[in-house]
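So this first bit is one chain, no partners, the form predicted on its own, shown in structure tokens.
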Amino acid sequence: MSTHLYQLSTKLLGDTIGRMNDNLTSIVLAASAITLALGYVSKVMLKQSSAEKHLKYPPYIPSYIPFLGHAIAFGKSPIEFLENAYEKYGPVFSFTMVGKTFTYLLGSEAASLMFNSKNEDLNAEDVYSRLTTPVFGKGVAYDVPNPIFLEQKKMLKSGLNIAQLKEHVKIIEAETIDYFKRWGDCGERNLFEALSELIILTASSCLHGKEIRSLLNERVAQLYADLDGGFTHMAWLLPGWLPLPSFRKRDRAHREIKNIFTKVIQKRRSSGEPVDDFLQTLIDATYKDGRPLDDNEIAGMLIGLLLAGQHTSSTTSAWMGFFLAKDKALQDRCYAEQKAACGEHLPPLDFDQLKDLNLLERCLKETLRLRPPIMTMMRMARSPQAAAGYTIPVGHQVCVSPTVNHRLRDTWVKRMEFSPERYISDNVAAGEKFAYVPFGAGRHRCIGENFAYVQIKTIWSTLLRMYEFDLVDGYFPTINYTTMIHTPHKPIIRYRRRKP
């Protein structure tokens, strides 16, 4: 009953206030209408009906301010509150932010809900589709009913076969190569901003197709930019229709983008001429009934290839970057594996050399152990569900952390070092499953994993060749829990070139 007003209660604010002028008083009135409503609504939904006192439901960390709840102390240090929360309360524990019950399930025991579960029960679109179909667009990925969803991961899938990751490696090399050229021989450079413009041009290369590629000037780059900016905080707690400055210039940049893709979509269809590509994979691709992907179904799943992954790729290459330049030692092993695997003499990269580089492999896997680029995995419950004997309610959004999963002290030995070490042994966490999921797990792993560690081992094995890397007066980048993505704050590393 409770989750049933909180719904009427949320859409009829919408409603209203989506027909108000928009001038500043009616969004402070919006705003101020939606605080009290909600903190209303939210507190009648933490009270139990008499019919729902028999059930046992998760602990619940308490809170004096109203609507806003635990936003600010989660907001400001979410991975120490949830550590906290686990100590205190346990593997299961709900608290509220903004108006929103979360769940929290910490633990491979805890976190095998959401992996096992299905999308009926535990839902994915009620909690990313605001965030994602204005990046996207209308018709793909969380915007469109689940089967269809399957479907389309499914045709993105088959254009990430080995087949086409072999011909990857030789592009992704390429394209680094020629980017750093612009680093010269020494210096100190900020690594994440550099790794987030090579990881947008190594996948346009590989995942779009030369046309795409070929248009990549510091305009559409721009435009990417502003495109990127629709993943964030604000965008996913606030309605999208307010006209908020970087709500409108991801909505430009969606629009130009796709016109953009369209042309290129068009003029391929029209040239009758196949090519063994990824974008050609798309436009050949159809639905179980037959039915073909239409212009802006390709544009909008080629946009969302390309920005899903951008964040955690370059995430995970800058601080896989700074983990290398922090253990001179370490960083020297994987550039003599580099020429043991390779040659002495340090040929072009291929796809099977790639996979014999263990070490450089094992360092990747361990960046994302410490850290994984998305910290919390979130789905809205549509049914009751069952975890560690409590009963999570209808309405709750239920979230995993990679992040706090990756190091707790009762599964992980010595947690919070980097030791890359511990991969040689196939009993990582103590074979806990869900102990390790940087990448999802079960029903719900991320279809672009391979295709992650093609990209991210390239580049990396590249850079290792031409670059010796250390830290700056000492200092390894803090985190930055500003942003969805916790990127690394001040990433300036030092480089001088390698000699041969």
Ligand code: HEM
Contents of the next structure:
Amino acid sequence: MSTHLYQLSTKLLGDTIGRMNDNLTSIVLAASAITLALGYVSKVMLKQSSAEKHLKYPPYIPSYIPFLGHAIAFGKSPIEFLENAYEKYGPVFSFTMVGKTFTYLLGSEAASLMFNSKNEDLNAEDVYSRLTTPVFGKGVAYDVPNPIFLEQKKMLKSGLNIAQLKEHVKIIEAETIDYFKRWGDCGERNLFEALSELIILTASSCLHGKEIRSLLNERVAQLYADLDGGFTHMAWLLPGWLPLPSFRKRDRAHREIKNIFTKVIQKRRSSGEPVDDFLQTLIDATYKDGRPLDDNEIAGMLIGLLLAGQHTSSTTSAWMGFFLAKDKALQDRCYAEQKAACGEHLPPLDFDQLKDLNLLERCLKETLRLRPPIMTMMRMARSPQAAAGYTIPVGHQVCVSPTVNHRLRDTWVKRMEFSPERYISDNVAAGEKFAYVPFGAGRHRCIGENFAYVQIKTIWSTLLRMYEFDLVDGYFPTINYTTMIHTPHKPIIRYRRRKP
Ligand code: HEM
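Structure of the form predicted in complex with the ligand (previous: the form predicted on its own):
Whole complex next, starting from this chain.
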């Protein structure tokens, strides 16, 4: 039986790999596929032999496709897959994909296991590090023990203080006005592409400082894109040392960007000029034991910040644009709110006025409910975990899905409707603690929430003042599930300059 499993899975992967052009790559890929398949088979056998009968494991969704398991069904439509499983098996269930067993904790109560857990029990590095370390570099984030990363997060958070955010509003407004000059008075354009480009510029201005922003030309943008090419399902599944073209590009881009950043950091250190910005906060920061961050750590953190905020914010901003374009009355109310909160003549934005844009804020909150950019948070079970009367064994990848929690039938009224007004009520989501978690919770919670709100509200305030938006022939983008963050498919929007 196990030999049969092994042969089948090896053949399946072998066939796929056989279609690839790069011979060397194919050989190495095939070798690693075989290793993975072997690992999978031995894991299955081990599980069978050591299963402790008295423990009740979560319900397991069977699959007749060896090794790949449910990868195809999940890849096609992950939310539908999880919602169906929830209906059938309840809030905790397991299934296999590409040789790994995933256990989902759906709903607020089940999710609390992840958010209240210790990192030693449900571990983040084990699942994220292979993806992030080649991109961010060594010495930061998931490459260091979690207590060190928590200290690094604290330093990052202190750089995103109110005084800095106030400056950021001006910078983001100026970058947005400048970027959208190329759009002219009316037309149909790719909104997601534009916002992705804009957000690299705004994030670089706000988080990297003016020296690095001034170096941001087409060549550097290409390096960011190559680095970003490291964030793929393939990079997550295959060993990082494989000589794949995308891995090589990623590694080269990482080295070059690190060089650029390191030169800027060293110049800033030696200039002695007092600058009050995010980069300076990191240069001046120290760990609890008094040790300052070295150049390598700062450069890694700058890369991490850019990428952590880039896709999350650009995807959210783009979806928000389509929700506003779909509902012209809501869009008009948001524009009216600009005048009511900021003044009839719409002076330049400032941080305090931004806080008064309550309707815009609720639109953003609702966008994050229906389209949270991170659809799954993951941890590795390093010790057996109890959830909903089951025991999750060591080695399972334990997952919580904000997307599913944000639309559970029993929790949310009119769950699929875009309704910013729902947040006016006190008892949103039946008061369940983890029903709304676009920024996660617990020790791994996002530190970029305030910055993301400031950034997206500033961009959309500026855009609403410039243009009126419409869907093109009524098309509201479908969801592209092939990317790690679920982006809008064919995100073309129609726009016309707003008459004063
Ligand atoms: C709309 C924007 C954003 C969304 C929806 C978002 C979402 C998230 C989520 C869900 C997590 C938790 C991950 C987990 O538990 O596995 C997280 C963590 C984090 N995010 Fe964000 N994020 C956003 C923007 C940003 C920005 C702008 C930054 C930086 C300036 C940032 C930096 C981080 C960091 C450092 C962590 C900590 C990871 C950890 O401790 O393991 N994020 N974010």
